[in-house]
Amino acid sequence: MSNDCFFYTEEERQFKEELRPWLEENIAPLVKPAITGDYDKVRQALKLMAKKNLLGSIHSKEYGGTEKGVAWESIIAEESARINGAIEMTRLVSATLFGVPISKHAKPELRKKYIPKIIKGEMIGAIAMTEKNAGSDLTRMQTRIDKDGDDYIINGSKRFITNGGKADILSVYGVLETLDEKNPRKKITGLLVESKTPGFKVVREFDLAGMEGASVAELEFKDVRVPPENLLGKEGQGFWILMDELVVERIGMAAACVGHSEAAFDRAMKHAQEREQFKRPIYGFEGVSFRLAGDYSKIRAVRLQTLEAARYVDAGDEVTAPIASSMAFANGTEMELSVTNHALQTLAGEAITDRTGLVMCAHRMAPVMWVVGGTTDIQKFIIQRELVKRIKK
């Protein structure tokens, strides 16, 4: 599919293209032995990414970033989904899910100490906030922060952990009981905690479909000290720290939508006119030409969404960006089920012939989006909120 479109400047137009043999070229050969159990590979993309300067789109220049902006991260999160989703999602959890709020929160002498390593690729992180029982609804975490001098202990579990199992560094999200407050909301405070700290445990790494060669954990904290230096914004500010990032974060995972698809539209399109039955392209019957023709209308609309919410967050309106971020995201990801199907349906055997293929691969991402990052009906849900009480003022 043609990279031109017009609400690109051309800055992002040359970027677009530029990137995109580029990754071809260097992060397509790893993908492979990466999906199939070599992290190492995945560690060596993020270091090449790195040097290619896609890891710091959002972070400032005076810690390595380029300040280019979440437009900029939008691009990136697309190009490199379309090589692989895993090895995208480990990019974007590492320099955007945990960036963000580092860059935002964290003391400068933390930002200062982490944020240069993480846009290197010398260091991966992660966010540490889904719980068994929180997952959509926050409040209802149970890990729990107690104070000790101006000390903070962890104790609790987590699961779901994109990155979780190879992190070198984590934002962990718990419940700070000495706040008094009614409202659990008021309560959740994040800390930055170094892997290799005292008490931290990687219980177990899933095997999640769609995920192959990404680490996604369950991790346990058992009295995990954590000094004062390593809170995030002020105590009982996590609730808010995280709102802030998710929009980010759905923005990012709404452009990987996008590039999953294109991926598997453009494989597809490609075999309708090579394949031939009954004397003709199989791109010639209507039934597998109007499924393409909407594919490619779906695609190019919710990447219009995903760069218009990109374009609010970059103007500091955190009026609009809300709900912008949240329908490119309930979109991207109903897009991708349906594209990505329709995709297997065009190959048929050639698609399910190889578990590595990117059509494969690609199909096995779609229900992860839809559960990433808020899932998809919640989407919905902030979509109506946000209508009701424009309709109330």
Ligand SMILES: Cc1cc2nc3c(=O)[nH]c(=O)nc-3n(C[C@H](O)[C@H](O)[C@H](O)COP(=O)(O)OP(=O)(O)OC[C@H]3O[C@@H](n4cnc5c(N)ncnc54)[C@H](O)[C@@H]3O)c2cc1C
Contents of the next structure:
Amino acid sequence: MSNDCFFYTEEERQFKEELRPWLEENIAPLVKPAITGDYDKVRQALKLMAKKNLLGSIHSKEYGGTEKGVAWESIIAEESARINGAIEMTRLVSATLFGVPISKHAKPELRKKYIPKIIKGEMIGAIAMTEKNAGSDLTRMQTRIDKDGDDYIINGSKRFITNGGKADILSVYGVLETLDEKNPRKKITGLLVESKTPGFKVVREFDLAGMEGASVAELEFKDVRVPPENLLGKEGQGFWILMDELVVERIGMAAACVGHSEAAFDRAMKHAQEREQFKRPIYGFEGVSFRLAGDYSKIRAVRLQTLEAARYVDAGDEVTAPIASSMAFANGTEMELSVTNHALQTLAGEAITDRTGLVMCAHRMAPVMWVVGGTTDIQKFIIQRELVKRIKK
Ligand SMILES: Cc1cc2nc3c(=O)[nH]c(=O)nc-3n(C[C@H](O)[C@H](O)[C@H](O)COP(=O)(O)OP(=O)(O)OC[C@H]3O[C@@H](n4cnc5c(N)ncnc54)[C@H](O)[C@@H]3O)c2cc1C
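Given the form predicted alone above, I would also like to look at the protein as it appears in the form predicted in complex with the named molecule.
Every component of the complex follows; first up is the chain already shown.
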């Protein structure tokens, strides 16, 4: 219902308006099979979205991208998340989370080799940073990278990797042991690894309690040999490559929070007007209508904040973009927890008895969003750290 925002350009507004019915017609029918175990439907959704140019916003036209930027990408993330969180996360991770490091830091030959296939949905990408002992604190990474001549050899494991069980290509981060550095951050190094490389193994795909239909996996790397040209940026630059990627990631995630929440809100709003109890529509009870009023306001506020953060990135403002992105994402996750919970209350029995329905799916996405891309606590940690830096200046 609230598909507008004063601060969109006319082109963005039109795009958003046209995208919504297209997604409803083409992607919505795939959701139920996709979230109940048919991964081919997730792949099909990705390919259909690729044909509609929905995977190339941050990529150069040279490789088939649209170069539309992060604000445009946030519109896609929001509208696609309205349809389903798992399908959107699969798209976002492949196109953008995997996409940012490769588009900025891979050698031109590798960009040419992989980006067009990612944009066409012919390959699925993933980003592997998290490990058993390295969650919020990525400097605790233990995945080891050694050198054999010019080649890199990876040994270690990663967990909770979205698209991990199905990806064709991953950006993988580990500690380059040959670097003579005391600060663990300065040893973290990123490499591109094809999943068909000998020694790469999908240990298991997790039984998800939200975002069902996506592949989130534990991965093992045993003497995985990677040629030198697969290095992302420079040796020891991996930590900063990740920090840069996470700014864009969090904007996509914040937009997805808006999408999940708005889908649940719209359903609740409709139900509140149609459902009668005590001889009147339940919308007539302030307990219901005030809740909806607050939810609508919060959704719009996070959309604005997300757009603002995206505009900072698109304008190249590397100082403001990180705090803006964490603020949008922190507010987005908290808003989503509350709005989807309220929608569930408004629909009551009708929501609870529809496990794969839109409201319950959005409701189960809320805690997922609280964790992925850095927990909401970590977003607040980043915000307060930036505030202190400003005071010290
Ligand atoms: C569905 C899903 C998909 C994911 N996809 C990916 C992926 O594609 N690639 C990838 O690399 N990772 C991925 N992750 C991992 C995700 O980024 C981590 O789970 C997340 O960063 C938190 O790490 P953790 O789970 O180890 O929690 P921990 O870091 O152990 O945190 C536990 C608790 O401590 C709190 N905490 C920790 N440090 C601080 C602090 N400094 N201040 C305040 N509170 C703190 C946290 O907020 C949290 O409440 C995914 C996770 C999930 C659940």
